[in-house]
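Below you'll find only one chain, the form predicted on its own, shown as structure tokens.
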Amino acid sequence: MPDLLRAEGIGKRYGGVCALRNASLALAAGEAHALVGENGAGKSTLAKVIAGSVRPDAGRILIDGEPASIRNPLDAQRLGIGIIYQELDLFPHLSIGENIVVGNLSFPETALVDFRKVDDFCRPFLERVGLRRRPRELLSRLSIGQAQLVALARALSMRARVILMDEPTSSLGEDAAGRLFRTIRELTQSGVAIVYVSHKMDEIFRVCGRATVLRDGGNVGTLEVPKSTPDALVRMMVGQVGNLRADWQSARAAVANRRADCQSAPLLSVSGLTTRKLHNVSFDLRSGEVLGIAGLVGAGRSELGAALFGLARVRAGEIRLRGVPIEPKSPAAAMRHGIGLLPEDRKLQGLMMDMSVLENGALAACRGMRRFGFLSAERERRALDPLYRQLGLKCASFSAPAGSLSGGNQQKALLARWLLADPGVLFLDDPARGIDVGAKQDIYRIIGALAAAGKGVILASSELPELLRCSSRILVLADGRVTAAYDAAEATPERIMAAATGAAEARP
């Protein structure tokens, strides 16, 4: 029986950068197949080639054993191929329903839009992904995690035989991710094939039957996931032996040591903070501490960072920095106080995609980059080069636009900006989102180094293992309220999830 889809000898170059070289993928009907590799390995590029949004320089794609011509996304859709991008291809100014039906060959076009038909068409797919929102509601009112569920509903509505998912849980909480996994099982049982692009080992071993590993744009091999281990998969990805358990134990010991050193007066004190989304949030952050923020999608994690960084209006409460009351009413005011924010959505809220990698890195520290009143590219390069090397950022040139980088390298460029600005308090909103296993270790080391240097780090994350690994304490939010606070030694996934779902009493 021929494969449902086979990509053979795919090659793609962007100027002097080889994104894919003789890459291949074989996909059977009814399987969930992981596509893994480090940042820049070519995973997203291969997915985009199959989905028709990138034209390859070499190779071919076969559907049911027959060569297929995929020149654009509509060609792919006609062949039964859908994709959910890591950077969502949705329209914020349109409604949820309009985003689902636009360009959708499964929805019959008419001269005039019948919004009742749009509602009726979209509602079952929204229910299937667990998004309880009206189809006529504007997409801009949703969180990025909810928007990701809209993208999934859109792919399901196209009745695709092959669905490519590029980091589908990068903005989803535990509950939404669990719902996604159930949906994937239902789809594979009905014969749909899933290509699952992810860096999360626990998800790959939970969802997928096989995994194809890419490195430097080429194939390393394909293995049976149930017969393998995370260490073996990491070894194929990075070319060296990984010892995840030893890393975990070492990181937990480091957290315990940091916690013992964090007994000084609070660096940042938040009391009764209330915004449109947050209600009476209070906590202290000390120098050298990593305060984890846990919660499901919509709990208020990102909103807390927005309030501290002057992006959300504070209705009540007090913020004290080193004992002095402050009112960060704008990002500029927050930065003057020494507060930084690495946002959840690097594309819409973080990077200037058309500006160079160098310019993006220097944005938060422009004052120190001037020479005779003008920005000095040489000063920017001298300041950023060691940071980019420290983070392992891969790019053809520092003058290349940020939009040309892979998702993980974009995140590294954004993190380098704040390392250069050197704020006293740094709010990291899902900093390892879309980051491969090796780069995650780099990010975790940077977080530890920031704490060791006496900075106050607030780490909001949708990944419980990440919070448990990096945090000195963990604050749990639900519906904009603090429901629990745990020291690192007493925090467990079960306790955190119970507090995040309202199954636990609020604790001081």
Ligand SMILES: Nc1ncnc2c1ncn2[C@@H]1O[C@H](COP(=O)(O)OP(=O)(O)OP(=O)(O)O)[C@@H](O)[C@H]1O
Contents of the next structure:
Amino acid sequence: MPDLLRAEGIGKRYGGVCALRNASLALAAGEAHALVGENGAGKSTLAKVIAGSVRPDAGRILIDGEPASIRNPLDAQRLGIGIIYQELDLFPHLSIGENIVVGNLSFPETALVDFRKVDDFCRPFLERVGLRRRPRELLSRLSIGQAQLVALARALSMRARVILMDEPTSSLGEDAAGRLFRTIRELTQSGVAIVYVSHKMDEIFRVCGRATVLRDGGNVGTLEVPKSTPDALVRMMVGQVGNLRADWQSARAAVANRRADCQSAPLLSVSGLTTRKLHNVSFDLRSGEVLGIAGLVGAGRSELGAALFGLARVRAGEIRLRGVPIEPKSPAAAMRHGIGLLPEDRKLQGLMMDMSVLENGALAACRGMRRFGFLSAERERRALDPLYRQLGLKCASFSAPAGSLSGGNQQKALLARWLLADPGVLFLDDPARGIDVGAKQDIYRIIGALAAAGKGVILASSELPELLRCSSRILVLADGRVTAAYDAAEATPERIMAAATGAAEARP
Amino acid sequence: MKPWAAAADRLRELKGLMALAGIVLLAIAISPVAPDGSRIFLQAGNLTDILRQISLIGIVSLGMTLVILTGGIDLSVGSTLALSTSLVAMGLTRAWPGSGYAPHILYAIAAATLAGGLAGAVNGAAIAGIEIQPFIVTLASMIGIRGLAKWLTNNANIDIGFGRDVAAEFAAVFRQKPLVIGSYAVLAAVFWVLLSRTVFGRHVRAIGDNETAARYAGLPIRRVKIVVYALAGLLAGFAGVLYAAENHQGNPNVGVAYELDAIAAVVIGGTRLAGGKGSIAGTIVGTLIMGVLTNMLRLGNVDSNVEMMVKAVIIVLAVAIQRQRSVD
Ligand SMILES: Nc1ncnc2c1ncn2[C@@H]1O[C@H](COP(=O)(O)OP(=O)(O)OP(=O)(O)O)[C@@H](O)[C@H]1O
Ligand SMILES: [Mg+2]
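Starting from the form predicted on its own, produce the coordinates for the form predicted together with the ligand.
Up next: the whole complex, starting with the chain shown before.
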């Protein structure tokens, strides 16, 4: 039986950068196939080639054994190929429903938009992905995790035979991810093939049957997931690696032990904080502490960062920094108080895509790196080079535009911006989003080092293992309220999930 | 990367330079020939004439570059130029209590230029403070400032004349080629450095590239925008001073469609109209392209209506060759 889809010998160059060289991928009907590799390995590029949004320089694509010509995304859609891009390509000023039907061949479009028909078309798919929002709401009102669900609903509604998912859970919480995995299982049972790009090993081992590993744009190999182990897979991606599980456990133990020695006065103290989406949130952050913020998508994690960083209007409550009440009215004001925020959406809120990697990294700190009042590329380079090296950022050159980096490398550039700015209180909103397994460990070490240097770090994350790995204390939010707070020693995934979903057991 | 490679990269980005070279070659080729056999286009007098002719629009388009880089637009610079021209002439034809021409001239120039800067700052405050779209704000001020200039002058020309009074003295000095071209050169150099070597310049580009991200990075967006529009106004004001000297009069009705010429120079220079991407170097090249083109057509005695049509084609062509391929 021929493969449902085969990509053979795909090559793609961007100027001097070779994104793909002789890469191939074979998909059987009804399988979930993982596509893995380090940041910049070429996963997204390969997915885009198959979906027709990038034209390859070499290679061909076969569907049911027949060569197919895919020159643009519409061709791909006609051939039954759907995609969820890593950097979502939705329209913020259109409604959820319009985003799902626009350019969608399976929606019978009429000259006049019939909103009732749009609603009816979208509802089953929104239900299936678990997004409880009305189809007429504007996309810009959603968080990035919810937008990811809209992209998913759109892909499902196209009734594709092949669905490419490029890091679909990068901003999803456990519950939404769990629903996605159920959907994937249903789809594969009905014969749809899924390409699943992810850096999360546990997900790959939960849903995928086979995995193809890319490194530097070429194939390393394809293996049967159930017969392999995460360590073996990671070893194929990066060449060498230790025992991830043991690392994780020892790191966690270290964080839990350090908890004892930060009993000083609080660095940041929030009491009764209330905004449009938060209700009466209180907590203390001591210097040397990593405070984890857990919660489902839409629970208010990002809103908390926005409130501290002067981006959301505070209706009630008080923020004290070293005992002194502050009212950050804007990000600039918050930064003057020494508060920093790494935003969750690097594309919308983070990077200047046409500016260079160097300029992006230096943006929040370039005032301090001037020479005789003028920008000094030399100084910026000297300051950023070690950070980029530490984070393992791969780029053609420091003067390459940020938009030409792979998703994970963009995240590293953004992270470097805030590490360089070096605020006393740093709110990290999903800092490891889209970052590969190896670099993730480095980021966790950096977070630990920040705390050890006496900073206060707030870590909001949709990944429980990450929170458990790094945090000395974990605050759980649900519907804008604090539902639980655990010390590292007493935090377990079950307790956190229960508190996040509002289960009765967790209520104090 | 080696420094020369970076420089070569930057040069390659400046595809406008190729367009300029092409037009210069064409101008040389079709230039009429003087009795002594030399090409008129290449005569020193003609080349410096070109520079003098582009200087005013060149100065205005420096400010326009910053405005467009932030993702904005300034339609009011033509009216600002007219206001400043009128003000400088009014200032010079008024009685002056002190003695000596120099303070009187300086005062008139400063007042006219600062009035331009003030008009720009008001634009900026409305755009950044009240958050009204730049197109709308500057469309309104284009009308309002023109009205102000006409009202102040009773809609009449203020002649500067050729006598021996202070106004004529001012005109004699400020219409000299070296001074006009020199002003443009100095201002261009200052703005080049401002845009590419200062924190302010980086903020300008960052805001145009992604304003939301600029806010999240804590950049002083309001301040930057107000300063950018104020600078655009200042430059238009100073251009108005030179305009008055060159034409020996203050006239509230001049400078119509100046903003469009300035915008054209900026976009021909490769600056993206949506902001974030562009350079002063590009704008200088864009201005030169317009200047050489006009000169070439005038030397060839091309009908001025045809000249407009040719310009239209060149604008589209120049932007087309610099277009980034949108797919991959
Ligand atoms: N538009 C572009 N211009 C220049 N280079 C690009 C462009 N898109 C991708 N690249 C380069 O191609 C390489 C592969 O990128 P790709 O996005 O496919 O990586 P990836 O495997 O998806 O990584 P990640 O895990 O970080 O998402 C990278 O080195 C990247 O810098
Ligand atoms: Mg990718």
